[in-house]
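Okay, so here's just one chain, in structure tokens, the form predicted alone.
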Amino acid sequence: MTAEPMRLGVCYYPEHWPETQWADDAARMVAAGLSRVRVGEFAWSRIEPEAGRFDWGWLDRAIAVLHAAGLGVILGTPTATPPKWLVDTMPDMVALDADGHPRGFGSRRHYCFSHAPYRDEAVRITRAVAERYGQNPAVVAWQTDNEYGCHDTAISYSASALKAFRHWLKARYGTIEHLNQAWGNVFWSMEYPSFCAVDLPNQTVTEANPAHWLAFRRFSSDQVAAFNRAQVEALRDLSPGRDVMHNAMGFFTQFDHHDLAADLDVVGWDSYPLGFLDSFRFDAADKLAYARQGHPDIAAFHHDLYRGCTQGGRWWVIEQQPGPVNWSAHNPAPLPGMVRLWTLEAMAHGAELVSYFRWRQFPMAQEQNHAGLLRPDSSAAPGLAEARAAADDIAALGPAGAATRQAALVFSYDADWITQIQPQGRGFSALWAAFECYSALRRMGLNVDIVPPGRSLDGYALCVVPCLPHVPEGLVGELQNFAGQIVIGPRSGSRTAEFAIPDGLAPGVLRPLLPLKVTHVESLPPGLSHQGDGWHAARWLDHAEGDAEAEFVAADGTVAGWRYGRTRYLASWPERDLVDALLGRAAGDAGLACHTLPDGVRLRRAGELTFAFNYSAMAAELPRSQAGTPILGARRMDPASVCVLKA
């Protein structure tokens, strides 16, 4: 948790508006309680309209106007939108999709991470911007690029990617014989005579070797991290002492954010709860019930995920939805009060900054239907008053204290790649197993920290490993030394680092914690389930035998949950009733005080404060089991309202 009150900011594009408007915009930002403003991340064509000819005047003046108003500038490197003149000089810089089609000019993110000359150009423009503004007192932080991988662009199938992949493979495996053995290429006569003979895994007749895919996913992730690192090094050289941040996205796993964060001071993310609810795999009932609020665990899940990416736990919301978006199948407006709620929820989870996207709705181009804090005619949109109200709340509450440690949830991007490559059934994903377990813990009113494998578990009472097919070195020892309760989910320990079934079968290296052997697995079609006492096992089953106790047994004898000492094994997909029951028992054994919360209500404890958020469209009453005196709001919570209790 930050020792200072959370700041508020906004994303602003001075190049979109008449210069005569800038000073008034800056003054209105300050009046709304904002103190940070992000600029410049899409402005390459205005900064460098021709190769080598820079136009700094407009940006000099814009930064000066914002600074004079008392706003700290977060300056973006403009590499997400390389200009047309650059693309024309090196047309092979664009990424290719899995079908071999170019990701062409005319929108954004039209580059391949593996294209070495473009990476050089990205470093060149980064250095040029940092040489100009790196010591400017107005600039308080930097953002590298914008939303790496957005629009499915982290993975490219270009000639540049193929060349770089072959070099990556040689560095990893050393000899082609080692690669062939590690991938099991004797199967289907897939053995390669040399690294130069290895192709990319797309456009095969049927599915490519899963080990080939996993290597390519790891390589592609490394390319994103390397591209980012080159910019970070330039910024640290020319603008020392300022935070460097990148803005991640929701439910996005095309690269390993833990690796990216190793080079950053702060991880930012872009929070669009309504767009994410409509666009991702929530059921029809949730999409209707939370259409104007967002699912109550979407924002919090990502707050806790990205907080766990850096060792220091520093994170920002750099784009907060303030109104309808333009990119989902349906784009409702937030329920009145939700922009304030989302802001205070980020505070409760330890954000240092919430920045709204965007200041003013732009009346042209692709995002003309994307709301801002102002309408296109400069009149106030509903989000502006809610931002001002949140600023007042933050000032009244002061800094949030350190979060109470209760449950740790272990998540690995590598795990999600494995389950995407070989799902063994439609829709199975380690990311969504993590989300279901996270949501169950939050329904009990618990604090959850999402951590990568290998992070210390000290101070937690419960550790949940929802789905971890490949268990990285060191995690088993960490779990063995952990004093609390442990829950391990399906498919964990079922693959080696090279995507093979381990010797002795699953759970592989986890067997010291779980003396079981998974003999076979099933993925079940809709409607086929096994009924237990108030729960059901569906979609997935790990059939196991061994010395553990069968704890959750269906009427037909199917075992959905095992227990051995302080470790439990969830052998089925975390369906809501089953995961609630199993995690509830584990939490009780861990000595955690759980609550029965009204639908849509969530809690977060920070120091002496307990924040309560009502995502429901109905009024809700906090349970009596939740102690504390309200210092903001009331225990009877209206829809889209916040109550803060002090112990």
The other form holds:
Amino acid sequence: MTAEPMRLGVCYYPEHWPETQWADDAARMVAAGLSRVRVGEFAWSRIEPEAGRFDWGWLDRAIAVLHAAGLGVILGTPTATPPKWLVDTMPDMVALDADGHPRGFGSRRHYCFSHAPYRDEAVRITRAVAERYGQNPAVVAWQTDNEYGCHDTAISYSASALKAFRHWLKARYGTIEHLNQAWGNVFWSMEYPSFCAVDLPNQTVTEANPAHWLAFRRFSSDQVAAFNRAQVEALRDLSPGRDVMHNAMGFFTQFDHHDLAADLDVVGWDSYPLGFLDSFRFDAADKLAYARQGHPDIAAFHHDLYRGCTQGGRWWVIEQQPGPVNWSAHNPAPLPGMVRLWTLEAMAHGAELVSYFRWRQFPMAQEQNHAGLLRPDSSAAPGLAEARAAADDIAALGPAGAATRQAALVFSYDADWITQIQPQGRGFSALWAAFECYSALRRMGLNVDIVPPGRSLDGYALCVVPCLPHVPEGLVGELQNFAGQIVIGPRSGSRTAEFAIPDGLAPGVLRPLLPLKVTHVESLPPGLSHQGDGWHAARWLDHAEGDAEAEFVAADGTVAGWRYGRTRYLASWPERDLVDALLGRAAGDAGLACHTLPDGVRLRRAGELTFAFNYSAMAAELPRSQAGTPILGARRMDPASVCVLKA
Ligand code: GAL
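With the form predicted alone in hand, show me what the form predicted together with ligand GAL looks like.
Shown next: the complete complex, the earlier chain at its head.
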């Protein structure tokens, strides 16, 4: 948590606008309360119009103009958009999709992470930009590339990927016998005679071996991290002392962000709550109720996830939705007040920066319907005044204090790959199990930190492990030493690191905490459920036996929740009523003060402040159980409003 007030910024593309406009743009940014500006991340064709010929003049002048206005520049490396001349010199640098089709030129992200000559080119252009601007006082930070994996690009099935995968397998398994044994390749005569004989897992007749898929997913993730690391090393060399950040996305698990973050100072993320609500698996009622606000847990979930990615907990919102976007099936405008609300919510969760995407709507090309803070004719769009209002609020509030530790929620990317590879029941996903548990904790008004397995649990009263099929070393010991209440969710401990059922069956290495044996699992079709007292179990059942107490037992005897000492086991999908009941008991036993919040209202405590956010389209009253005096807003909260209480 920084002692400085949160900053505001904006994403700007000087190359899109006449140079005569830059100074006025910069002055208006400052007048709007912005102090950071991100530039350059797609500008390769303007920086290096042909191989080896650099045109720095325009960027020199743009950076100078922004700096002169008082803005700190966050400079992007332009590697998400390799220009046409480069693609033409190495046509095999493009990624191939799962059907073997090349991802062609004409948009962005058309490169394969495993293509070694392209990686060299990415380092070359990074070094060129960093040599030019690495010591420039205007440049305060770097962004590597842009949204690794966006448009489904972290995974490539190219010849370069195949070659690199075989090397990766050799390094991991040593001998082909070991690989065959680890994957269980005796099944269906899948044994390989050598590493050179192993193919990628796409294009098999029916599903490929899940262990093969998991290895390929881990490899693909490692390729992203290695690609990023090569740029980070160049930046650290040529621009020491500046923060290096990458911008992550929403509900995106194609690579392990904990690994990526190990090389970064700051994790950024791109927050588009309305686009995410419309594009992802929210039910129709929520999509309607929150169409102009976003589901109340979408932004917060990612704030808490990405804050947990770096050891230091430093994170930014580097792209904040300022109005309608262009890329979802439906693109409504935010309710008046939401841009300010999203901004202050990021502050409440400890962001150092919120930067709006983008400054001015561009009247051409793919994103012409994507709002900016300005309209294409430079008149102010609604987001501009809300950014200004948020800047005033931030100044009035001063820095938020350190967040109160209440609940830790353990999430791993590996877990999500396992449930994607082998859902066993349609829609079963470790990511969405995590989101459901997170939402339940937030409905109780709790602060949640999302942490990787093995991170210290000191200071928390409750630890929730929503779904962790493979439990990495470190977590069991951490949980055994943890004094608080523990909740473990379905399928946890059900697989080894190599995607096999563990000896002694699930929950495997978690057995010291849960003396149970999962004898069999079931996934249930829609409509088939087991009714309990105020809850129901649906979608998934881990049937277990053992010494724990059956705590949530349906009328027909089906056990949906177990308890052993301070550990609870949710043996079914976290349906809202069931997870509310089970987590409610765990939070109560943990001594956490929970609240019954009106629909759409959420809280976040930081230092002496409690922030309340009304995501509902209706007015709402803060419950009496939440003490404090408003220093911003009022306890009776209008739609899309914020209230900040001081203890
Ligand atoms: C992000 C991306 C931006 C822009 C934006 C539009 O995914 O990083 O470049 O395309 O979406 O919402």
